[in-house]
Amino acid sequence: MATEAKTPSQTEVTMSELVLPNDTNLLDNLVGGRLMYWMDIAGALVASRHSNKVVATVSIDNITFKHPVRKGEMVVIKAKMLYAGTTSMSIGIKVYAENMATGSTILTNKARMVFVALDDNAQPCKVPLLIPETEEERLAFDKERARKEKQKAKK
């Protein structure tokens, strides 16, 4: 059974790696699975803050790549829920560039994320409900309302 409402700063997240040479390509470059990963483990520990469960991926959309992040650099990639359903909940996912030289930040890349949320028994839970307190964060949320009543339509 779900717990009590939350609030979409109650289970943000953000984590920092700092980009060594064995996490890049060629060119110097963090390699962009390796992006994927972190962003992938701060999505899930949103949603396990919010569900307080074991969570499971269930989908990554939308992730860009706008500028290369450079060995060196550190990256922060800042979690927060957009939207919670009945077992599922929607996470956005911004990722800066911080340059440790100069302090300079640039972002670099945006996903939106979905997680479900397990029980005992590795199956679809309840997840609380989710209370929007920003304009931006209802925004957000509506967003995420309509494209998934989209999506059940679309079955």
Ligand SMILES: CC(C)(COP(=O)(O)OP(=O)(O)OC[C@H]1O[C@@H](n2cnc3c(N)ncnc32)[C@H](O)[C@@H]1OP(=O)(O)O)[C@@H](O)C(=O)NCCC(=O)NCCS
Given for the second form:
Amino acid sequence: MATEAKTPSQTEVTMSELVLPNDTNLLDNLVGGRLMYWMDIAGALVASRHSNKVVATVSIDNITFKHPVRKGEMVVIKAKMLYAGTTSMSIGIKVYAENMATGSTILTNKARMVFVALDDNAQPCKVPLLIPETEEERLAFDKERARKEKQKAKK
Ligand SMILES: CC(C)(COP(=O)(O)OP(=O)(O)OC[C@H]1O[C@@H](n2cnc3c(N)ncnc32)[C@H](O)[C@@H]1OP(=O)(O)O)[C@@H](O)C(=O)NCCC(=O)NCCS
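Next up, the form predicted together with the ligand, please; the one we just looked at was the form predicted on its own.
Next comes the full complex, and the chain you just saw is listed first.
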């Protein structure tokens, strides 16, 4: 049922993409815009799984590009619920690049995205509660809740 509380592990998504020539710039590195598109899709899948609704992206924060991803590498995007508000869902995204020749994997990017669940009239609607289970999930939940409260107080 759409209103049932869920845990982060119930809805997490791992999405893999191969970096092809058409995804790269003149240095043979993955272009940022293509990566952000994939991150947005992975985040939206998690938010849709959590809410069982169509979702819209409302913000993308703290996106970092720590290492380039090279042509021919595999991009692994891990997206997971951090916090559920009334109609919004905060999702943490981590991106890894896996070198197929060496098998080595490095964390290349991180971001936090917020999605809103929409009803049949494209209006924000209530989302299920999130139940963090692990210590890491509880810390992320508390951090996001504090961030949201601070954001609301500013308005
Ligand atoms: C999504 C949309 C319908 C929400 O409408 P709205 O008038 O902002 O709705 P609200 O003010 O009630 O906010 C809804 C929720 O989003 C949160 N929110 C809104 N803007 C936010 C922002 N910039 N950052 C974080 N959260 C935000 C609010 O805090 C609220 O959360 P809560 O219900 O959990 O407390 C509207 O903003 C919209 O259509 N945006 C465009 C979406 C889009 O085109 N995305 C790209 C393609 S998917």
